[in-house]
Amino acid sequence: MMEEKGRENGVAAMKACYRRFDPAAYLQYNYTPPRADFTRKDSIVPWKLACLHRAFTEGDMSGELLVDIGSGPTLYQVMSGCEVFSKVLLTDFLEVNRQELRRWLQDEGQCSLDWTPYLQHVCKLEGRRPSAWTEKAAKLRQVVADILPIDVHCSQPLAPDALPSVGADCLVSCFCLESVSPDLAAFTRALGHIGKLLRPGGHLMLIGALGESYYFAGPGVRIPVVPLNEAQVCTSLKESGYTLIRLEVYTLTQDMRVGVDDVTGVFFVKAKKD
């Protein structure tokens, strides 16, 4: 009982931690350069973009529905993805995150990123001319179904009528889970939640920070963060019932390193359900 109440204040803090989240000054921390800097091979974005390219085109990807899990404010993540799924679901537990993507699919103008190097980037890494963003911000608008709450904390993590009975195809969850849980075994535990939403013989891709203690998500606002280590992802991937197919690490350069967070290095991890 003890141990549960404990694990319950650990989560609700964290959620206290998230009422300051700023989805502007986060993007401008994370997504402008040097962080995604297109012209070079060793900035940190076009690496994410690069390993999510090669997940979803290797073949082994099948059926119709990608869920996002804990998108934020970021469309980055399914740019790739939205080629392959006829359907895409993001989902995030903040409303001022999940009205700054409503802006982009709406294409009301009044975004806090310019997503179009990030079209324009996928698009070459998809062997098309730069000049088709344009096709595939379409696409992607087409694609995405909805956009809805979710918390990776409860054992059901969307609402009950949000997926097929079978589940998804395909997940995709990028620096979320270690963002938002107290402990690692709360980290494993999440793993776990968002499992169930996975049909068996699913695959689930993976983007996480390694090494981080915190990260700013706003002028003032620190947000601890889980430290994993790659071992440490392996171990609780197993736990909840994945087989990894790769990982993969990116070893943050000193320009890289911004003053936001502390992190060291990013995991890219494909993974199967089992």
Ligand SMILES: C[S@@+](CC[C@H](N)C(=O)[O-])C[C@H]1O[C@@H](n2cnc3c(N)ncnc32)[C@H](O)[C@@H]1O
Given for the second form:
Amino acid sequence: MMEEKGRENGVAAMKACYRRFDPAAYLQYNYTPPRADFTRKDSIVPWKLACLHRAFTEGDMSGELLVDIGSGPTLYQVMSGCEVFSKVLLTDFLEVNRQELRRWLQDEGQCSLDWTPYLQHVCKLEGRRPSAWTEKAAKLRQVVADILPIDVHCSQPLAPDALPSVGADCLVSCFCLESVSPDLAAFTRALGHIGKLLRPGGHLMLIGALGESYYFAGPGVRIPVVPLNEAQVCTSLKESGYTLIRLEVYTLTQDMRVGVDDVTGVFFVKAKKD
Ligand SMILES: C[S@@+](CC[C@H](N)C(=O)[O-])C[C@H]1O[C@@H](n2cnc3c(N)ncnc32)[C@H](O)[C@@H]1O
Ligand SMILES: O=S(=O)(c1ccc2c(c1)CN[C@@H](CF)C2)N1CCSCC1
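Let me have the form predicted in complex with the named molecule next, following on from the form predicted alone.
Everything in the complex follows now, all chains and molecules, and the chain you saw is the first one.
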């Protein structure tokens, strides 16, 4: 009883932190140079986009539905998957993030970030000319079917009728679970909750921060993060009913440590639901 109360308080405290999340600041801190520098081979952006491209295109994917868990205001995470799955659902806890995504998808302008360099880079990975980015943008706008509210701390994170009864064919989730969980146990529980949205044999692409204990989501908006290492990620995956296919790690170079967080590395996981 006391333990359950403690869990609820920890989750509630995390949710309170997110009331001040600033999408535009978050994008500026993480998705513009020096972190998002396409001219540098050792930049983290080409590495992450290459991990996603390889994972989506190596021939073991099947099905129609891809769900992005905790999309935030970002789209890079589905730029490869949108060529493989005919239906994509984006999800986030905050309406301000769902609005940011809607603005881009409805091509209304006033977006907080220009995703063109990301679209062009993914086109290059696909062997297409960079100018095909307009076709990729159109494809993404065509396959994204909805932008839904989600809470990974609920045993049923989405509305009951959000997915087909069998579940999604693939999940992708980037920098979400460790950034919204008060501790490792909550991270592992959340991993299990989203696993229930995935059909058996479906794939999970999980990207996250290693060694991170906080990040800023706006001026003075400091959000605690569960500091993870590779072994903890692997143990949580196993405990939550996944089989690891591949784990890749990127260690941030000193110049990418820009004061907006204390992340030391980024992991990329491709796993399969048992
Ligand atoms: C660090 S951001 C990650 C955003 C994006 N996926 C990326 O790759 O940058 C974490 C996201 O989790 C969302 N979030 C916060 N609490 C959540 C919850 N309980 N369930 C699902 N998402 C949540 C936040 O609104 C935010 O968009
Ligand atoms: O890996 S990043 O540097 C990155 C991107 C996002 C985040 C972090 C790091 C660390 N703090 C997280 C807090 F949740 C958010 N990167 C930014 C440029 S595009 C590829 C991803």
